[in-house]
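Just one chain is shown here, as structure tokens, and it is the form predicted alone.
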Amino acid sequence: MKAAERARRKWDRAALGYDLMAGGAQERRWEAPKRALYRTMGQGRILFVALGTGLDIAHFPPGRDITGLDISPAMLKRAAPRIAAYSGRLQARVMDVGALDFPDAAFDQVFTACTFCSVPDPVRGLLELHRVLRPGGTLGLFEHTGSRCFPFNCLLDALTPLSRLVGPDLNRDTVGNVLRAGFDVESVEPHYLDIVKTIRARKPI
């Protein structure tokens, strides 16, 4: 089975859940640096990834015009009254980032959130979105990563192989991957540690 097709699957079986495991207090507790991060949507074209059941829309300035991707079919239908309530063009496809079906430069702006920790293969991943970008496009990320920091760094190592069965890898070198992608990275703001942090980068022109 092909890993795009193990991530559909291990989402679809994690959408009925998802919910009650990621919203909440967890919800609450990053809502700040993510408005702080989608403030920065502009009106021009931006693709959102990994929209999941759409817990982050309610974040979302109005009036913007977005299309949202994820890789679980299960997750965008329990998205869909969130997608039909938001304020502004929101329209939501089923689509892998590694294999995105866009045209080059389609889009002004990405962002996305908790996604580059579970994509099977991050860096074609990012690749994608560097592919789909206009120059001087921008790229928001709100992420958690793995840690240069002991002991979290050595835990972290060890609870991966177990976490990623079910949801992330938690020690992935997001930050690393952004550049390694073609990103330059302008801002890397920490949340909590080094562990959850804001990227910002930018596709050069």
Ligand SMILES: C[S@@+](CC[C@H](N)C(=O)[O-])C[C@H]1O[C@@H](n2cnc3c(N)ncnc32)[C@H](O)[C@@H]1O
The other form holds:
Amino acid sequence: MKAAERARRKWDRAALGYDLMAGGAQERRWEAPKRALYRTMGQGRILFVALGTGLDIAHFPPGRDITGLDISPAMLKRAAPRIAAYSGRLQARVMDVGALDFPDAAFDQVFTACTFCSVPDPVRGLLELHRVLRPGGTLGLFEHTGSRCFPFNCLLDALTPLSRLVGPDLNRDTVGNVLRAGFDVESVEPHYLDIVKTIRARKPI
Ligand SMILES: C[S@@+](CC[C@H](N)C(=O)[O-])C[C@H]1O[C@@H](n2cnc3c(N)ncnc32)[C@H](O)[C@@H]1O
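Switching conditions: you have the form predicted alone, so give me the form predicted in complex with the ligand.
The next block holds the full complex; its first chain is the one shown before.
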């Protein structure tokens, strides 16, 4: 079975319990940094990668033109009421970030949260985001990553083989992967002992 199909099945299975697991205390903790990131959504064409069950939508500024995607139809089905309630233009499509069905330079901005800890081939996905962003366009990520703080770095390495079975890898080098995909990294803001980061990057002109 291909990696993308395995990812789709894993997240389809996770959809039913996802809001219970991630929608309570965790989402309240993430609210301030997510809002700060999404506040930079402008008036152009926005791609939001991995809508999941739509927990991010409550933090989007109103009135934007957003195309959302997720590899899991079951996650998007649960997101439907949140998508319908958004006071702007928000359409969702089932799609693998590693094989985007959009032309080059189709978007002015790309955002995502808690995604590149999960996708099977993160650099391939980031290369696709690079392709569909216009030159000078921005990429904003809020991501689980490895930590630079001892002993959390060792803990995250130890937990990742288990966490990967049901959800994300906890120790990815996402800042390095963003650079590998050809972006300029403009800022990295650590949260919670550096296990989560806000990363702002730009496609060079
Ligand atoms: C941890 S959830 C995050 C969802 C949401 N952004 C949030 O913060 O609640 C990870 C999401 O990434 C999606 N995903 C995993 N691999 C993907 C891929 N290759 N392409 C698109 N979405 C993917 C999963 O279906 C899941 O909805």
